[in-house]
Amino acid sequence: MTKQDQFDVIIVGGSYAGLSAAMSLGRSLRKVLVIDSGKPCNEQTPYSHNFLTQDGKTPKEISKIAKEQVRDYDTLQFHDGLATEGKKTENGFEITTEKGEKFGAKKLIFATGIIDDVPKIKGFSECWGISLIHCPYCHGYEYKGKKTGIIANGERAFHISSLVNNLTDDLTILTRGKADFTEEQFQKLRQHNIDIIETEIDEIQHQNGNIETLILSDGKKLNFDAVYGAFLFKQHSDIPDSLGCEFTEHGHIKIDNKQNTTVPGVYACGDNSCAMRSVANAVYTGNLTGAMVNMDLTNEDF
């Protein structure tokens, strides 16, 4: 590794949170490397919503504009590749890519996102992010008043149904097994005329990702315009874990109010460390992280 490969900050992940952090640092003339594998979790999502000035734009449009603007800052560099290893060094940290390239930095920011652990149902992956959606704030308005399903159980299903109930009167929860609700929750769901179906789903029939019919294991067919899904997830990168970062009980990287992880010099932003999954929140947490990292570098150097 040469002096040219040494940076003030390495940002792993170049989507909204990572780019926002990069811009914040670039405006403070920090030497930054953004490493990105080019696989955003919302790649299949046709439109992004609930983000001022960009409402209704495609994720690719927003990302393209962001990258063009961030590239204007001379101290920022980009590297296309997958970061696979990270370690602590005498001068900070070292990141290694899948091709064996090594880069060093005083600070690390992980803006690596998460991967949804979605069920292996025929047709599911083709619809995920299009008409099979995860967030009422991001997509719910477009399906207001429509026949809507929720693939979830227990607390997750109850929470989503409470939000979606304001958007449609035609709502069904599909638990894919025995319903796991408290008696009080059952009562609330009945009160709002929300049906519960416990039968497993065999297939999702669709046209270009737009749901038409859910086929249950007993042969019954249900028609929906949109279906929400709430599932467990895993971190997109295992480097934070290998560096010793702690995680919350839900699996997010544990951070404080300044985006610090439990490992000094390592920060996190975006979906990997926050339950609020939206473009707007990713941009906000990235911007905040960039400012916090710059402040720490300033306090060390000034």
Ligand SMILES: Cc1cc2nc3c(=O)[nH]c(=O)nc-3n(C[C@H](O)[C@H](O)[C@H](O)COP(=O)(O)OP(=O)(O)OC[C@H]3O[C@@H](n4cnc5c(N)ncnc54)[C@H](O)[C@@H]3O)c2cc1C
Given for the second form:
Amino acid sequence: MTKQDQFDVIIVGGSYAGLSAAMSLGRSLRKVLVIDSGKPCNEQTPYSHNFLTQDGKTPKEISKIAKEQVRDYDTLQFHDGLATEGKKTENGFEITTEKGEKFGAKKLIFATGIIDDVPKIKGFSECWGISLIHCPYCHGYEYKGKKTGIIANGERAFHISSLVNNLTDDLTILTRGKADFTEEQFQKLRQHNIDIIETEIDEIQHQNGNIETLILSDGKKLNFDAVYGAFLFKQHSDIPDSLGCEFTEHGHIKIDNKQNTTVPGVYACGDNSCAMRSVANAVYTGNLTGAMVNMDLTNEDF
Ligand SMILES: Cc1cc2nc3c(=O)[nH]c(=O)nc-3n(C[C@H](O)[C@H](O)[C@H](O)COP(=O)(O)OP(=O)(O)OC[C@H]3O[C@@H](n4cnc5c(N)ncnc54)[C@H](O)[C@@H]3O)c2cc1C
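Now the other one: the form predicted together with the named molecule, given that the block above is the form predicted on its own.
Entire complex below, previous chain first.
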């Protein structure tokens, strides 16, 4: 590895969280490499909402502006590709890419996001992020007053229905198996006229991702304008795990209030370490991480 391949900080993941961290560090004249494989979780969604100044823009438009602004900082470098390995070295860390390139840094930031473990229902992936919604704050307003389904069960379904109930009074929960609610939850759902259907879904019929009909395994057809889904997820990158980072019971990278993971010198920001999933939160936590990493580097050097 040459001196040119040595950085103060490597940021793995160059979407909203990673670029935001890069901006703080670029403005602090830190030598930074951002490695990004270009697969943000929201890439299929036609319009991104609830991020001040960019409401209703496409996800690509937002990241294009972000990249243009971040690229103006001279000490930042960008590498398009997948980081596949990370290891601790005497002076910090080494990251290897899928092409075998090696880069070193004193500090590592993971801004790698998560991958939704969506069900294998015919038509599901084509609608994901369009009329199949993960979050009421991001896309619920656009479907206010509409006929709405929720594909989820138990606590997740109860939580989403309580939020969406404020946006529409035509709500059905599709549990795809025996409904798993407490008696108190059943009562609340009944009180708000929220239907529960336990039958498995065989197919989602749609026009260009816009849901029209759900076909159930008993042949029944149900029309919806929008359907929410709440699913488990996995980390987009397994490098934090291989470096020894600990995870929460829900699968997020464990961090403290300064974005430190449980491995000294390794930080995380954005969706990979936080349940509040939004562009605004990714930008905020990235911004905070950049400042915290700069502070740690400053304290070590000054
Ligand atoms: C369908 C959908 C719609 C959404 N709509 C909205 C919305 O309208 N408004 C809103 O505020 N939020 C929305 N969100 C949430 C928002 O998109 C996320 O909170 C945000 O993208 C998180 O940013 P991030 O930088 O943490 O992760 P991501 O944006 O997911 O980016 C992670 C980046 O890391 C890269 N990466 C991962 N592993 C590696 C590796 N090993 N090497 C190199 N690169 C790697 C990926 O390729 C990707 O570019 C939506 C989410 C989904 C799933």
